[in-house]
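Only one chain is included here, represented as structure tokens and corresponding to the form predicted alone.
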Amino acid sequence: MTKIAIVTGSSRGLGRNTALNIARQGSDVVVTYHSQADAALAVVAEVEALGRKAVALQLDAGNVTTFPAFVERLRQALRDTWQRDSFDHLVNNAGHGDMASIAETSEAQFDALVNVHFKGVFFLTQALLPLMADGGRIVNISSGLTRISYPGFAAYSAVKGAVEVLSVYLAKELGSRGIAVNTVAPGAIETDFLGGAVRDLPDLNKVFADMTTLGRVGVPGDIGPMIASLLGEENRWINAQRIEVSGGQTI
């Protein structure tokens, strides 16, 4: 039977990327969004060209009032597309930045990055357990952050830090469904992030790229071939582990 990822935040940057990664070891993918409905059909319109099948849902990762209807919008796609009532994998990717001091940083700021980056990926996963069938794979994106500091990321930093928690103890729970969850951590890499502050300002850019072992700073294509091997069954063995995606970035 062939498997089915859910990406969210696969509009665009590495979460596009993701689910085409996913879709080259022949899965078919959920793409969600926020708000770029074109950008996520157009992701649509990748996976079919490269011959599997994939819908778009609309999903705001940060808040989780909205959950229950997103499950139920699913709950439908999986029927409609793939007449099944479960999914496989499900890579919690949605995520933004915020860059400010510790001291600079307002309760907006904070609440948004725990609300998006670890309230909703423990109640996202939470909500969709039931429908993910065993045996099935998670995945959660954290930040090579939580290993070394930055001036301005103590926030996102330490919501990330939690993720990474989380998905020990997620392991450990699922485990008995031989559902297996682990944490993959990138290096600074060129996406929206930020704004597309590293891709787009060059002196950024290179102070990322002066910290990293192999001299640049990451592409997306750096990342989602990682994120979709751990999803193959190649990989069936690796469990409640950070793995750190940075090309050896400040060692």
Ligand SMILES: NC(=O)c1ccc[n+]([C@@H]2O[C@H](COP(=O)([O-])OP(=O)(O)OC[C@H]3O[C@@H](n4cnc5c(N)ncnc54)[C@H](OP(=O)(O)O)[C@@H]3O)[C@@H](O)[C@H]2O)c1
Given for the second form:
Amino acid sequence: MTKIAIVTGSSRGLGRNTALNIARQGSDVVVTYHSQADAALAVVAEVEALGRKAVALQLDAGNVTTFPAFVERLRQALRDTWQRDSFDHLVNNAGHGDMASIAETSEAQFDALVNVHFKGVFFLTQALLPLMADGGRIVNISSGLTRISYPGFAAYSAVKGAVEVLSVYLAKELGSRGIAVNTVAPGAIETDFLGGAVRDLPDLNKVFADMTTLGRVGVPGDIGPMIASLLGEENRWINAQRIEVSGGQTI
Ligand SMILES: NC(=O)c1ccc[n+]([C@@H]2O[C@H](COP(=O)([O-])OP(=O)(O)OC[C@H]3O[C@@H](n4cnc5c(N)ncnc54)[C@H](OP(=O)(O)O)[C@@H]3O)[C@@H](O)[C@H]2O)c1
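Alt. form predicted in complex with the named molecule, vs. the form predicted alone above:
Zooming out: every chain and molecule, the one shown earlier first.
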């Protein structure tokens, strides 16, 4: 049976590239977006052009009160498009960047990062587990910034660190269902993240390129195929791992 993967935040950036590579690998995709419905529909069209099925669903990953309605929309989409009541793979990717020193981080900035990148991942996964098929996979997206420190990313990196710990506990608790859970930690990637800062600010781009053994920052195509491969049958025995995909950032 064709596998179905949910990739949160797949209207743009790393999530979009991941969704397309999952489709190239032969699976169908549930694309989620926060505000950019048109971008999500464009990804659906690209997946369909690859010969796979896709739907786009709105998700606010930072607001747990919206999750029951999201799960209902997902159930409906699974029934209508796949005549199924389950899906196979979950990639928790949705998120935003925010940069402030510890001294200047506001409670609102902190709460938004916690809500989207940690609380949201925890409770969305909890809400989706009853719909996930046994033998499924979960990939949580963290960041290279949990291993190295860069001023301005304290709150962001701390919540990503929490997700890494959560991944190991998910793997432990879900092993009896045959569900493997891993974390992918990308280095600096040229996307819209942080207002496109890594892509559009030459000085910042150079800082991260200089930290990177392969001599440049990453692009979405450096990450998406790797995440998709973690969902493939050939990588079924990888479990409870944090895999950094950064071209060798600060080694
Ligand atoms: N880029 C990097 O350097 C880098 C490095 C390490 C880790 N990461 C992580 O990689 C993931 C993807 O980042 P990216 O670089 O691809 O960013 P991006 O290009 O800005 O894309 C962000 C995606 O997440 C969605 N999103 C944002 N806030 C959301 C929310 N509150 N609820 C639901 N969806 C939301 C966006 O939806 P809309 O299009 O509808 O707005 C979009 O699809 C994030 O978890 C980020 O922390 C990024």
